[in-house]
Each structure stands twice: as C-alpha cells, then as structure tokens.
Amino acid sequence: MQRDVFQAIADPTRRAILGLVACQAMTPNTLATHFEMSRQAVSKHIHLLSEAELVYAKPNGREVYYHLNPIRMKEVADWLAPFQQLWESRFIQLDNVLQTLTEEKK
C-alpha cells in the first residue's frame, strides 16, 4: 500500500525524522533517542513514512537503517514550487511598483 506523502509529513514528529534522515541515516533506536516518545510511538511513524515512501529500510549487519527517499521527497518539492513562483514573481513586481513610487516622492 502507497500512503498519501502529504499525509505522511503533516505530522510534526515525522517531518523532524525526515530532518534527521536527511543528514544521515538512522536506526529506529538512534531516531528513538531524539524524541520524547516511546521507541514504539516513533517506529509507527517510521513505518507510516515507509509507505509513503518517503524512507526506505536498508539493512547493514545485524541493525536496520533508515535512508530518505530524495525522488519522493522531490515530489513535494515539485508540488508546492508553483505557488513559491507564484508568490515570488509578485513580489518582485512589487519591488518595482514600490520602487517607482518612492522615486516620484523624490
């Protein structure tokens, strides 16, 4: 099953596990430690971010270790750059509005 990713990263815990993997990839337990959360509560949403795809397991000897999926994550990216163009492009413009007027205050 391929759960919603905007589902998967509207939750605060599993947005800061996507910070941490991102840096480096992690076992459950070392992820566990940074959070005020039982190691259960956290591999929940390990697993929540797993079939979203947004992580992936690899294991590495006897421990498993979890790595970002940057294709999913770009995905995000791609989705939401319009609306940053959007907002850009107008800000811009108004640069120039507001430059043009305070040079007729001049």
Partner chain sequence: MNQSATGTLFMIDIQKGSLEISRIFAANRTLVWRAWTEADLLDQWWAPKPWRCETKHMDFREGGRWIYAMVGPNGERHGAVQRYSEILKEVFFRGEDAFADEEGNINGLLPVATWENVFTDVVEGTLVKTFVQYPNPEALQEVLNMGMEEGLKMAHGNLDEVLGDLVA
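Right, the form predicted in complex with its partner chain is done, so what does the form predicted alone look like?
Since only the chain itself is given, any partners or molecules it might have are not part of what comes next.
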C-alpha cells in the first residue's frame, strides 16, 4: 500500500527522520538515538515513510540502512513551487518598499 506523501510528512518526527537520512543513510538504531522515544516508535515512523516510498531500505550485512528517496520528495517540492514563487514575489515587493523608505530618509 502506497501512503500519501503529505500524510507521511505531517508528523514532525517523520520530517526529522527525512532530514537525517537526507544527509546519510542510517539504521533504525542510529535513527532512534536522535529521538526521545523507543526504537519501536521510531521504527513505526520509518515503516510509514517506507509505505509512502519516501525512504527505502538497503541491507548491508546484518544491518538495514534507510535511504531518502528524492524522487518521492519531488512531489512535495512540486506542490510547494507555486507558494515559493509567491513568497519570492512578496519579498521582492518588501525589498522595494524598504529601499524606497531608505531613500526617502536620505
């Protein structure tokens, strides 16, 4: 079952896990050391991220490392893109207003 990406990233712990595995692949035990919760709780978050295909497991010997799936993160980036354009436009407008006010003070 493939879960909705936005449902998966709705939880701050899962977003933090994504941030960690974006830097480097990690085992569930290593990930659990970053949170004040049980390894089982972290594993449940990893499982949900796996169902959303935001992370994937890659065995390495006896360990399983979780990696970020950047292709699925693109869905989030594509959704945010119009908002980013809106923010950039408003920041440019704010810069223009501040520049005008600065020039009027001189």
